[in-house]
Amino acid sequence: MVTGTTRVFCVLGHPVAHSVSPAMHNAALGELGLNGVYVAFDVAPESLSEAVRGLRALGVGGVNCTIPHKEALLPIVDRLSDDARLIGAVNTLVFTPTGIEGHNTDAPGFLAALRAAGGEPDGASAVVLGSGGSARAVVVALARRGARITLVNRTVGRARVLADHVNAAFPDVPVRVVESGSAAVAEAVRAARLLVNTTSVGMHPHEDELPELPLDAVHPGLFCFDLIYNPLETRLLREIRARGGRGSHGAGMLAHQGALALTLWTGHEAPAALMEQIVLQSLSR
């Protein structure tokens, strides 16, 4: 029951009805045993700041963020975490009684459910296709793990942007960019143990897209992990199936990244299990 002492989280987007976070979030809430409940809050980009600002007065529990407010959140909080300012985007705001901290919890959430799902980054020669905010998070999260680390993107330019950030801060982990459609990119898929697609390609309502890749190059011995999870079961999936290689959705990343949130937010362990299990339920109705 909601009484005077619940303590209230939520979610900031635009738009955020679509939002599977109240309802994972909410279930975890309640498995913990703890008087809280988790809401969606639609917030235009120029009312963000006065958004937050209002929240934190309100005494609001915890805060996620999700498109398009990631970046826009770097100038407002007062303090960044180490994986915020190493991603340059937000995602959870923790208040505290001195300020407003920022962090992420994409890269270790990825993380996570790679590892969850049976893949293994330790050491591996990874292709991530893309280089928007969700590559940022997945390749810092494989550089800090030693893979070796190719990006695919179309616009070579701002992929460069990203590689040249992260190998700025993880020296020892090169990552190299080859341009989408090139020769390089099937030899790149070859040697690769990992693949990440970070794009939207082949989200819901385009179902039937897939990303530019060479099908051609991909191998038994390889893992896909594809972040979208609407569909669970992408045709990027499908296709890598079909070739003996294995993989998975992103829903998993949803779960685990929404879980550290919480644990932040909370201090007791979030049930990560449980929450992906609410998402799964959510996208199947």
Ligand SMILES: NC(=O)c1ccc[n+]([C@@H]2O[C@H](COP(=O)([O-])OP(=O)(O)OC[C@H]3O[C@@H](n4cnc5c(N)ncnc54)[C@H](OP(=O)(O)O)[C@@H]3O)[C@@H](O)[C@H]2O)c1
The other form holds:
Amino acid sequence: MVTGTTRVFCVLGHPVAHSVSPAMHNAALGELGLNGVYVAFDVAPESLSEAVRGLRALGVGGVNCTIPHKEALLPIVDRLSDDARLIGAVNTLVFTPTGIEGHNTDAPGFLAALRAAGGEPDGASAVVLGSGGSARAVVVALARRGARITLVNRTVGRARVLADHVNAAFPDVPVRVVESGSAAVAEAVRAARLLVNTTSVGMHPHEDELPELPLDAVHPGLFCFDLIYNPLETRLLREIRARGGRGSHGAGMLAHQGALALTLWTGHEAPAALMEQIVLQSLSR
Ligand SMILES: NC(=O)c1ccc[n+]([C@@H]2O[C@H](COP(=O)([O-])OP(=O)(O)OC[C@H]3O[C@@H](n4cnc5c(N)ncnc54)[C@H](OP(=O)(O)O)[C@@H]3O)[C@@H](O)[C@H]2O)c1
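Structure of the form predicted in complex with the named molecule, given the form predicted on its own:
Below: every chain and molecule of the assembly, starting with the one above.
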């Protein structure tokens, strides 16, 4: 029941109508027995700064941010967490008496989801497909766990920029960039324990598409984490499983990044498994 002391939490996006965050966060708040409500606000880019200041003035309990606001928040917040600075994007705001903190829970959310699904990042040889926004969080997360990363992207220059950035922060295990479609990709996949798809190839409504990958290099020891969660079973996951490999969709990452944000706001350990269940239910509607 909403009362005079109900804390409000929200997600800012543009568009945001299809976000599953309200469903998963409201379920989690209920499970934790907290008097809170989580809503979605469609905020145009030109109103972002004003919206954030207004939410702080209103005493809102916490804010998530999604496309297209993640990078635009960097200059708006007063302090950045190490991950937000490294990844170059903010997905969670925490309002404190001394200012607005910008956090990024995508990297630890990815690691938690990967482990929960049976993948092991520590010291793994990993091939990461893509070099966009989500790849930054994935590569930072894997570099932190000492993974030996090979980065493959359609636009090779973008992969090089990401690799240089991460190598400056984690010089011990350098990220290697190989040309998409080259023999070096097949070699890297054969040697890999982990394959992470951070491209949008295969996402609804293009379910028939497959990221460029030498399928004959796929082996039963390969675990594929596909960040895509719509559809839950991408063509990539089907091709990996058909060759004896294992894999997971990205719904767990969505749930775990949300759970970590809720913990930052409330100090309570969030029910990540329940949140994932709600994500899956929302997606299958
Ligand atoms: N599970 C989660 O919690 C979660 C979180 C974030 C994102 N995601 C999913 O991850 C995917 C990527 O999101 P993002 O934010 O990283 O997007 P983004 O910043 O736009 O990056 C897209 C990436 O996909 C590549 N790409 C796009 N179309 C391609 C094509 N036709 N052929 C080859 N490569 C192509 C791009 O390559 P170029 O650099 O060459 O353009 C780039 O590397 C989306 O499906 C999104 O839903 C999931």
